[in-house]
Structure formats: C-alpha cells, structure tokens
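We begin with a single chain expressed as structure tokens, specifically the form predicted alone.
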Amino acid sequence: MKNLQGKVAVITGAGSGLGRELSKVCAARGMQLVLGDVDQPGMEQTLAEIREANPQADAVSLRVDVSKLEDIQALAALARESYGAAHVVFNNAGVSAGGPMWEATEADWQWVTGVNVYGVAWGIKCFVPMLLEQGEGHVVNTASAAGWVNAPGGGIYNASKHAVVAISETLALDLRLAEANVGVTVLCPAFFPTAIVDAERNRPDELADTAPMSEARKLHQEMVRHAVMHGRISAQEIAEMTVAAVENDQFYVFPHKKIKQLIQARAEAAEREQDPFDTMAGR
C-alpha cells in the first residue's frame, strides 16, 4: 500500500511502547486511527501525544483484551462504524513471563498465549474478511527474534512468538492462494526499550502470577530488563521501519540485522543434529 494517506490503521497494544510509536507514525502519514489496549490510561496518553503533534489527527479508541474474541469483534465494529473500513491492521499487543519452564504455571501459559497468540488469531479472524471484502489491506503481526531463536528462561514467550511467525507465513500463503490483494508483514525485533518488561501491570487477577521467585527466575528477569532498557534501536525507529514495510509490501522485518546471522547458525545446528542451538553462546 504505497499511499497511506486517509487510510485506516487498527493498532492493538497502542497504550505504550511500540504500539504508541506505530500510532504516531501512522498519524504522521495522515491515517485515521482505531486504537485498542487493555491499558485505558496508557491509550489516552497515546491519543494526547498524537493530538499534541497533530491537532487534526482523527482517532478513536476502545479498551480491549485481545485474548477475547468478542473484544476484537467490538474493535472491528468500531472501525466499521467510525470509518467504514480498516486498511492496515497491526496485531501488536504482547506480554511476557519468564523463568525455567518447569516453574511456569497454568496461568502463565494462559496469559501469554492468550495475548500473544490468540490476540493475533482474533485480529486475523475479525479483520481479514473486511480487507478481502473491500479488495485491499495489509496485516502486520508483531513477532520477535524469539520467534526464530530461543534463549533460556523465555520458554512460553518463545513458543508464542514462534507461533506468530508460523501464523504470519501461513496467512500470507493462504492469501496468495486466494489471489487476494492483501499484504502481510511479520515484525521480528530483538530487544529494544519498551514497556513489555512491566507487562505484569496489566495481568488479569484471575491469571495472577503465582510462580515462585526462584534465583533462576530473578536472574532471567534482571537480564531481560537490562537488555530491553539498553536496546540500541528505539521503538520509534522500529515503528518507522514497520510502516515503511507496509508501503513496500515487505514480508519479513528484522530491525536487528544480527538476528539473521543467528537464524543461519541455528540452521547449521539443525544440520549437525547434535545439540540444541544456544542463542546466548559466546556472549
């Protein structure tokens, strides 16, 4: 979609981090915005920042839990009612829980999978029929470098992001078979400064964190927080890359180029068939 002026962008996870920056970049392109997040105050802050930069920005918002199909159906209805369409759908909301896999609870699996996997699945289910009906559109799914290479301590997150890569590739192939004028992009960044390290603030009470704070879990959390907060590429830069990928009909986006080297090394480990590939080896 070369010209995004006047098109409608739907963005989940818009209340902070990458979602906020995607909202700003889309607004700067002259797009109309439909924003969703479970964090209502955060989303209001996003709207305030957009309108401060561009008082003419046209945006609506809705509090949504992306793990719930009915919430994404309501977001799609809002897009239709407000603008009569949706053109670029950013399935961006994401959370993380870490620690040794044997310490993870059922609630950990339900929470991370619900947001990271079902959030993408429901975005596709609710919006792709709209894109097909209008004859144009683009879907952007936020995956991660963790969708390709696996670091210790992030088992649930890794699994969820591998699923997002698989979903995205399959969606693109399904749309090709359908000869649809709908593009797909899968975003796969490594660590960058974002509020995902504080995702627990939005964790629902019924899926509360009850895993033990073992030394291994504490060490993992400290490592991830340090890596996230010291990321060398900003959320704004990644948002700009991502929207440019939509304009150029680009499927894969790897903001951190070293990840492709790690993917190649993982493929070589698979060829040897001896040991699991260690993403952190040599660091």
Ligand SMILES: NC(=O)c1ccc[n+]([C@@H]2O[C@H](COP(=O)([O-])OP(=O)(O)OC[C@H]3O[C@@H](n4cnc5c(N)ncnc54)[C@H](O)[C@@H]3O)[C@@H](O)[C@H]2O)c1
Given for the second form:
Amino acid sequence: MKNLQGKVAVITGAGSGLGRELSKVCAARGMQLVLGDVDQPGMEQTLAEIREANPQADAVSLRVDVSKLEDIQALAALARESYGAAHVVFNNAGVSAGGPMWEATEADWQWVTGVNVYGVAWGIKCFVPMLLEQGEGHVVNTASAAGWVNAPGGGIYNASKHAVVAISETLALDLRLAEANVGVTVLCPAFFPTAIVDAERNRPDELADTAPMSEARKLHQEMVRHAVMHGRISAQEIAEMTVAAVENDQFYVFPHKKIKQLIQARAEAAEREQDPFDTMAGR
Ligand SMILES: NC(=O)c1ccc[n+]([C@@H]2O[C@H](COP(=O)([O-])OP(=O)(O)OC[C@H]3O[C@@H](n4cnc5c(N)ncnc54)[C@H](O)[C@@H]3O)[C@@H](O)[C@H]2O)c1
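Can you now output the form predicted in complex with the ligand? The one shown was the form predicted alone.
Entire complex below, previous chain first.
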C-alpha cells in the first residue's frame, strides 16, 4: 500500500516495545489507529506518546487477549464501528518462555503458543475477510530470527515463530491464488531492546509458571536478557523498516542482516545431513 495517509492500522501488542513504536510510526503517517493489548495502562502510555507528538491523532484501543478468538472478533468490530475499515493489520503481540525443552510445562506451551501462534491465526481469521471485501489491505506478522534458526533453550518460542513464518508464507500464497489485492509482510528481527525479557508480567494466572528455576533455565534467561538489552537496532528503527515494507509491498524483513548468513549456514547443515545446525556455534 503506497499511501497510508487516512488508512486504518490495527496493532496488537501496542502497549509496549515494538507495538508502541509501530503505533507511533503509523500515527506519523497520518493513519487512524486501532490498538489492542492485554496491558491497558501500557496502551494508555502509547496513546499519550502519540498525542504528545500529534494532538490530532485519531486512535481507539481495546483490552484484548490475542489468544482468544472472541477478543480479536471484538477488535475487528471496533475497527468497523470506529472507522468502517481496517487496512494494515499488525499481528505483533508476542511472549517468550525458555529453558531446556523437557522442563517446559503444559502451561508454558499453552501460553506461548496461544499468544504467538493463535494470536496471529485469529488476526488473519478476523481481519483478512474485511481486507478482501474492501479490495485492499496488508497483513504484517511479527515472527523472529527464531522463526528460521534455533538457539538452545528457546524451544517453545522457536517453534511458535517457525509457525509464524509458515503461516505468513502460506497466507501470501493463498492470497496470490485468490488474486487478492492484499499484501503480506513477515518481520524477522534478532534481539532488540524491549520489555520482552519480562514477558511473564502479562502471563495469565490460569497459565502460571510452575516450572522449577533450574540452573539451565536461569542461565538461558540471563543470556537472553543480555542479548535483548544489548541489541544494536532499536524498536523504533525496526518499526520504520516494517512500515516502509508495507509501503513497498516487501514480504520478508530482516532488520539484522547477519540472520540471512545463518539461514544459509542452516541450509548447508541440511545439505550435509549429519548434525543439527547450531546457531551458537563459533560464539
Ligand atoms: N525484542 C526482541 O528481541 C524480539 C526479537 C524478535 C521478535 N520479537 C517479537 O516482537 C514482538 C513484540 O515484542 P516486544 O519485543 O515489543 O516485547 P514487549 O514485551 O515490549 O511487547 C509485547 C506486547 O505484547 C503484549 N501481550 C502479551 N501477551 C498478550 C496477549 N495475550 N494479548 C495481547 N497482547 C499481549 C504485552 O502486554 C506487550 O505490550 C513479539 O512478537 C516478539 O516475539 C521481539
């Protein structure tokens, strides 16, 4: 979509990190905003920052849990009631849990898969029919470098983000077959500084963390925290790249170029057929 002025952006995970920055970039492009997050105060903060930069900004928000189909149906209804449309849908909310795979609990799987995979699936299910009806639109799914290459300790997260890449590629092919004027972008960043290191802050009580804090799990958490907080590209820069990809109808976005070399190295490991590709090898 070349011109975003006056169009409607729907952004999940808008109460923090990348979702907040995407909201600001979309507002700066003159878009109307429909924000969703489980974190209502976080969204209030996002709205305050947007209105500080542009008091005329037009935005609505709703507390949603993206893992629940009925919540995303309500978000789609809000977009329709407020603006009569949705044009660019950012399925961005995401959480992370880590540790050796055999220590993960059923609740860990349900929580991370619920937000990272079902959240994207429901965004597509509830909004793509609207985009098709309008005859224009774009879907942006936030995956990760973890959707391509697997670091130890991130089993559930890695699986969920591989699913997001698969869903995005398949969605783009389905839309091509349907000859629809609806674009798709899949965002695949490596680590960048946000509050994802404290993702547990918004974990629901019914899926509470009951896994023991083993030494291996502690080490993994420390490594991820360090890598996230020392990420060299900011959420704001990634948001700019992502919105530019919508404008240029670009499918893959790799803000960290080194990830493409790792994907190549993984393909070579597959070619050799001997050992699993090790993202951490040589570090
Ligand atoms: N920060 C990184 O290093 C990194 C790297 C690659 C990909 N990502 C992805 O970027 C996306 C944004 O994450 P971030 O880094 O900005 O983290 P963040 O924690 O700052 O923001 C995530 C937002 O998602 C919201 N959220 C959590 N569970 C939710 C639910 N059930 N329903 C609705 N909203 C929910 C949180 O409240 C929060 O506002 C995620 O999909 C994440 O996996 C992040």
